[in-house]
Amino acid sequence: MQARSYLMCPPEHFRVEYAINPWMNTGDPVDRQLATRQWRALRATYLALGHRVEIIDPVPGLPDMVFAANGATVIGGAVLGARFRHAERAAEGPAYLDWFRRSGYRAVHEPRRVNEGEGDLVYTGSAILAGHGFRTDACVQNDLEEIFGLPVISLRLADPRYYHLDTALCLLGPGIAAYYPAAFDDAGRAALASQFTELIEVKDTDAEVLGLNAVSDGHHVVLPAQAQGLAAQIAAAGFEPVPVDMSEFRKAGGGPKCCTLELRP
């Protein structure tokens, strides 16, 4: 197992102000403290793990900064920043371009078409899985291409519950994912056949609690507690499961992943 360094945004104004996923009920308020203590539970659990952490200031009236997961894409030191579909979220892209460029990268790429970071883009080793339907534009491919030289398997998302592809699919490993078939048309389960030698088809119930919104390093994965049969599963698969309880940012759709952007030199 190789160490992983993230990049993660404290909770300060994580809150549900707005809905713009199924997900999300304004009725139904965030508890800020116990969304603070799931959020540095996450993060020490990276630590332990002999990961690095980077933390990047969060925005006052930006409550979904959190999710850092849908800030850019890192891959070979050369970043693509993130431009949101919905206004409410605009503001975060450039402030983590800002990070970036304050952080030294040289290769940061403002973006030119709608993305929406690793929440819909997926970095195999060898290509790119790209997710479109809900927030990311399909032509987004282009850019993927030019940037990092890359392959890009392009995946339509069928079902709004999993309106980011880091919904609906988690890289465990070289050859190996897990997903939810149902959340893909019949043409991205086809190309996600073609890709990997081994898919774990995840049962509903976990797939509900958003159980692939998960981080693995290769060994690990951290996953959401509450998807017991995704653990069991993966653990059948030669991984270890690491679960974590992230019930506060599932008001929001979010998860392990959602909190966490890989930064891979």
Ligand code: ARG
Contents of the next structure:
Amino acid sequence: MQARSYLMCPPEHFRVEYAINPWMNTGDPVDRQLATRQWRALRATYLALGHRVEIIDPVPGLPDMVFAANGATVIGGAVLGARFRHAERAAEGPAYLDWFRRSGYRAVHEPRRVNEGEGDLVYTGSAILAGHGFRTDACVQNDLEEIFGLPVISLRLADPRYYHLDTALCLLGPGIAAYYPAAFDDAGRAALASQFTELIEVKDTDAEVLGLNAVSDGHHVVLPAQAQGLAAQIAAAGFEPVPVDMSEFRKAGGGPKCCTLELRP
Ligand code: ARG
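Requested next: the structure of the form predicted in complex with this ligand (the form predicted alone having been shown above).
In what comes next, the whole complex appears, and the chain from above leads the way.
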């Protein structure tokens, strides 16, 4: 295991004020205190595992900014800013870009196309998997190849409940991922089969608690506590599941991975 650096945004302004994915219901309010406790426990989990956590200041009026994974994509010190599909989240893009500029990142690229950062873009170590269909524009492939100099595998997402790639697939380590087959089309499943030597298929019940919205450091896998079947599958594959309860964030369609942006210097 290698120590990782993550960026997180405190849930100070987190609420469900609008509905832009099927998980969000403005009639089902967030318990703010519980959300704060869950978020702090997630941060404490990363610190206890030996990882570094950087913090971006939350901006009032941006209730989804807590989902830092959507804020950018950072590979080899190069940063591609996010551009959001929905007007409700648009102002998060510049807020995250500002953080990167102020934090001394040099290769900071303004987004030309809609892309929701690591929510849809997964760096495998040798390529980028790019989900599209609900949020990120499929055309972002060209920008990714240009900026990061990596091959891009485009994957169409087929089920609105799994609207971001990080709700349908979790990279566990080199050549190994867990995924929910029903969230992809035939071409996507075939592309994934050719990219990975081992693919763990996740059951409906684990996908439905957003179990795949997990963060692996190559050994520990921080995943939603409710995804018990997935935890067992991960353990059988030689990884160590680290359950966290992020139930309040699921009300907005998020989990531990959504709250976490990996910084790869
Ligand atoms: N409510 C947010 C949205 O719909 C949730 C974002 C979850 N983030 C993620 N990386 N999947 O945009």
